[in-house]
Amino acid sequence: MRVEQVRQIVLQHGRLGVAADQVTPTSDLYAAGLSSLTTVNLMLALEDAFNVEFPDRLLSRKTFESVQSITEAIDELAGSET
């Protein structure tokens, strides 16, 4: 499943600060301790695991704000359903 994968990335990439177990898909990941420049660390594994490259328009706060916001920016990009 998509939502997965994603967190799998999102734990690897995230350098969060709060236990993988604590990350659900509707966490707040700036909350539990992304920062703009893990966001941009992030987006790019994203890139690379899923074949997309986000947007002008995908690149904000909001996108990057939780594991199922991001999952909804890939399968948009993507062009599927999760």
Second form
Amino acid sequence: MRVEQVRQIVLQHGRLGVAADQVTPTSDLYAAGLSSLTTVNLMLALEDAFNVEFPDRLLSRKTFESVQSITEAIDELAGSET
Amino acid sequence: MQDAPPTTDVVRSRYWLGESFVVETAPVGEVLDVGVLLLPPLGYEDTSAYRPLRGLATALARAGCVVLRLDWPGLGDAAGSVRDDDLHPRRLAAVHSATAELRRRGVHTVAALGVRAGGLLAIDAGGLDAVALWGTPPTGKAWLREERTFHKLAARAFAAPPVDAAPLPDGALEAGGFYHPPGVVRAMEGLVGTARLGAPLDHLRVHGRDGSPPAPEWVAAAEAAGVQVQVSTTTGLTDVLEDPYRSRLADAVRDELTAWFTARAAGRVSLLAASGRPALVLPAGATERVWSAPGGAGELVGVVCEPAGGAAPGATWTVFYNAGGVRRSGPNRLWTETARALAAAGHPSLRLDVRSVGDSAGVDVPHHDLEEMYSEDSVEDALVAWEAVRGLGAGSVDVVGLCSGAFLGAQVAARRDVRRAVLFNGLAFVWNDEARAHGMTSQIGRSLFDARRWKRLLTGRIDARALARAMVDKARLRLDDARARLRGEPPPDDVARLFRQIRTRGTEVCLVSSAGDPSVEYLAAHVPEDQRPSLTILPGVDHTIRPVWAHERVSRLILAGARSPHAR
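Could you give the coordinates for the form predicted in complex with its partner chain, as opposed to the form predicted alone above?
To see the whole picture, the full complex is given below, headed by that same chain.
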């Protein structure tokens, strides 16, 4: 599932201050320690992994605030999984 | 990695070369015939990378290389203002000057490490024999996108600028409290680094940004240009860039880079003397020069800024203290810019790095907690700066600090004659059990400038580890208290008492807090309203005085104080 792929990328690149099992699709990633700088890393990793480019309108904290919101953005850019 | 101990194996010297401020690190005696330029990133990333690059310079010098660390024009202690529109060609000229200087002094191969945008500038400048790129995107356009994204993600905390704030010029870009003028943005928009590879460059090394492999465009372009290319997937860039207080250079990256640079050497040479200047002449004749003095952990370093003709005898000097792990140039380079404005108005100043920050001796390991920044040792360093300006002829002394710098300013004002103390966003003015138990020791370093975290900590969530540490440290704090009493100084254990003490000494205290900053809550909790020093609130500004429209206001506050007739 894409949401799990996104979650794994978040865990790998987000430098979160919480244990992996505490990161659910709806966890607040900024509350978990995601910083502005690591969000940029995360964005680039997601772009590599899903072969997409986040347009300006999606470059906001709202897009990256949870695994779920990131997955929705990726779905929009890459097309939903079938 | 431990900092260079005070031995003779590595020598540091500091000077201005062209428009750059340069810290040279070299072994004693002959050097390898490869010289290395360390070209930092721009803006906020430069703030964080400063100490790790100092550590890398030490490692390279110990391996035999002469190393020049540059401050880019418009940043740090270099010439120019960050608002100068022509900074891009001036930055390329800085690379040319440093390259030519190393060749003139006898080095046969000039290599460079360019971090992030520093790599693009290295490639754009040309003239280098070998370049290592770290997290450098292949185009300036890609770098600008990352800067814009970084700013958009951080900007949520900022309010709209007030109506009387001057808007940024069209085409300018703000990122992380720094400003890229339209000329820089235009130059970077058009910069395709991969199209700039060519002679004399014959070796390229590419390190990726954490989370992304090195851009394949670099490898393809190098191969097409006949440049030998090596790729590293070792991570560690985020550790260098994320936070000036905890930034660190991974041993693996240090060792890889040291091996790669030293492999470029073919022999040893004796270096000719450097031609850098010991002072920078600013517009209207003001000058800057490096200041250093022995401190408890080794050499303390700062920069003296004086008006044209030198400081008048008996003048009021301003001492700027570093803010947390941010070096003496201050948050968003505010101390450098304000010091120069003060000098233009006739007022001298000294901006100081306490131990383990910027260029002062200490440790290069990341700070595990804030104990050192809020320690008696740091206060001693701050007092050395006070003594120094008195020795330079100061008739009176103003102090300026932000965050831990505000702590240092308050502590100095409680112990020495200070005319005026301008203290921004002081999150603790006394380092005691309560401060420690509130988790500052263990937590603040993880996100020094995260006001939300501070707020949570100050409103009662007590970190268990910090509390345990508080128990252990309590005895030592009492001992420090007793020692302070023996020295006739106020025991640093009570905020209200501290401010009473400062007031008794006749110091004018001007507290400045960003709206919503935990410093406001801290002050309210500790000092009764009728005893509270004047407090100015800056709406829409974060803990480190971002966004950039606020910078002018802060400079104005400091300048107004320097001009005020307040007499002790």
